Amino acid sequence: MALNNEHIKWFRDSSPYIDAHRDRTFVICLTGDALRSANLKNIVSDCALLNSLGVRLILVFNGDSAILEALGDEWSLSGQHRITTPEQIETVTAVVGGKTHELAAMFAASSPDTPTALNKTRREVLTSSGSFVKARPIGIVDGIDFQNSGNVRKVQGDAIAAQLNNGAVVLVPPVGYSPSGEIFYLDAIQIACETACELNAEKLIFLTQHEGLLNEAGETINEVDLSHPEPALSTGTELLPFCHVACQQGVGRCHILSYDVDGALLEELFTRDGCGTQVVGHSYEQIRDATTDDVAGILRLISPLEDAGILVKRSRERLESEIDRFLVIERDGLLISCGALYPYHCSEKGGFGELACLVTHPDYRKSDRGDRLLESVEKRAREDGLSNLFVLTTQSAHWFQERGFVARDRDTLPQARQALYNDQRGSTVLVKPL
């Protein structure tokens, strides 16, 4: 029987994320025209799948398009907010209520079927909605009275958490209620941000018309690190302030994806590289010193090259004793690159450092990780007072030469390293002045 190896590999690779996402709270916000997208049923189906995998899911949705169909040009816009009159709020609540019921029906129709041989009972996805958001009026701004358009006063986190504890997907419409009984139309993006903060959510996910944040060249930006200067954007600038607030308030990560791309949600959540833009308070890919907890990950990186004879074999015991020599690049919990620096302080030739075990995971070799790690090793060598960096290689001489290393005779090496040179391997000696 032929096996679909690609699907098998994808499922195996996704298993760490399945475990990591279980019992976590995700807030998903349908922005813009998401409710009119031809892909909406697939989004709901994927949300139902997340629910079946143990994700605590809150779905906030925008009602602008549907309300505009009902009210037309009479529902005026000033700046970023609609002006909603007391007469219009009745239509708004009717439209939004209808959309809430439509979404609930779609979830009911998207309940994952369990194999009948194992369980003849169809698993139902529960949904819950209610007055989870307290609101206050926007008021009068620059002489314009926004009437029944409001801002979020408070999200009823305990009430939402109670529904999540019962396994329900919580649907949050873009309306809120004041203590005096007034109804206000609210910004769904603001609701989603406040809800994620109130429930200390792991993720805040915005589904938009674009495939993430785009730079000025129209290219999707894979990650925005809010601890660095913001990149120049052509789209999505209105979302970044909310991402700032969410990350500052303890939300793990924000994601910006397209609601028109089928499977974008699953691709972003269950693969290492995702498909949209991830916004973090600090980069989820970092270069750092290795620790003893990294020994197993380093062994996984170098073992294939050791088996191929490209690297000299290192035992776990040796690696543990030399772990302070290593730098690693960690990406979302996975070690994707490693390298080591062994210093030789010798007065006759100046300080030398040996670069060893520079290895990058096969999935990331067509990127700049090797260069970045080399730069970090060179920086550390300079800090240690070393004036030259050398490497012994059997198959990567060209790569190092392209980065400033020059072939030298064996006697260029420090005396202590010459004594350890393996004649059988016949490694090329390459040196780079620092």
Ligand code: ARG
Second form
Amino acid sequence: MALNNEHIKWFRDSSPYIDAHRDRTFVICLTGDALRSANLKNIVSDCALLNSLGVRLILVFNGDSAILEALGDEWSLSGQHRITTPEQIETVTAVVGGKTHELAAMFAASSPDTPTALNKTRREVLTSSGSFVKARPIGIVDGIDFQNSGNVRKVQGDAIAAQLNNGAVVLVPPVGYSPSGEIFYLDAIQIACETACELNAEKLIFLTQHEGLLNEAGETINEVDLSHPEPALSTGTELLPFCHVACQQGVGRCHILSYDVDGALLEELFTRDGCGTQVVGHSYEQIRDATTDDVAGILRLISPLEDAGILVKRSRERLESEIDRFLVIERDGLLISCGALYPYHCSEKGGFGELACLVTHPDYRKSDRGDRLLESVEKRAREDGLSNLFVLTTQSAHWFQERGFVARDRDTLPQARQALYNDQRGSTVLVKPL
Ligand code: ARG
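Beyond the form predicted alone, can we have the form predicted in complex with this ligand?
So here's everything in the complex, that chain up top.
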């Protein structure tokens, strides 16, 4: 029987994330019209799957379209906020109460099917909801009284944590209560952000109408690093301030993805590159000097190329002793590129640096990782006072020539390196002045 190799690869690639997400707290916020999406059932069953993998899940939702349907245009909007009258808040609580029950019922119906031969008792997903959010009135702003529309005053983290400890998925509707017993309609995005901060969540995930944050050309941006200037966006600008707050308060990552795309949540969470936008306080991809902890990762990167005869074989011992010469790009714990610089200082020709072992993980070859690494190696060479960079290659001459390297005679190289030249390989010598 043929093996389903893709499935096996996918499962293996996702296993680091299965491990990383276990026992972590994720806050998922259903924004916009998510509750009406034809995909809602799949979202709920993917949430049930996350719950079964040990993720501590809080689902915050708005009921806006259902409330609007019940109240009509009288539920007016001023700026970003609804104005909710004391009469209207009754309808609001009835509608969101109904939505809470509908969601709970969907969870009950979507418990993962366990093969009965393996497990006699069907595992039901437990949901819990309650008065977890304390609110205060927005009050009167610019002469407009927002009445029973409020802001989050405090999320009762302990109460939510107790439910999570019980294994429940916690459902949080967009209402809150004041100490005096008044009920307020609240913004789900604000609740989600405050909840993530209060619970020290690992992730704050917004499910939105778009596939992520889109740039001006309408393409999904894969990652936004908040420590850099923000990219020009055509959507989602209202979410970024909340991501800022969350990242500042220690939430690991925020994610923005589509509520309409089946499987988006799983792809985002269990693949290295996701499918939506990841927003982080600091980039999770970095170029840095290699350390001895990277030896195994570098060997994994280079050995397929050594086996194919493209690189000259290096032993683990040699790699360990030369590890200081290596630079790596690490992406979420995985080494995806490496390269090394060997300096040759010779009096008659000036300093030469050999760029060696420049390798990028197959999944990232069509990206600019090689260029970024080359740039860093060049920088390091200049700092070392070298005036030329050279590379010996049997198969990648074009790539280097496109980047300013020129084919030269072997005797251009420093004597010490000429002596090591392997005639059998017949490598092309390429040199780039720095
Ligand atoms: N699966 C990983 C996580 O859950 C990485 C997701 C990366 N997503 C992205 N849009 N770059 O943290």
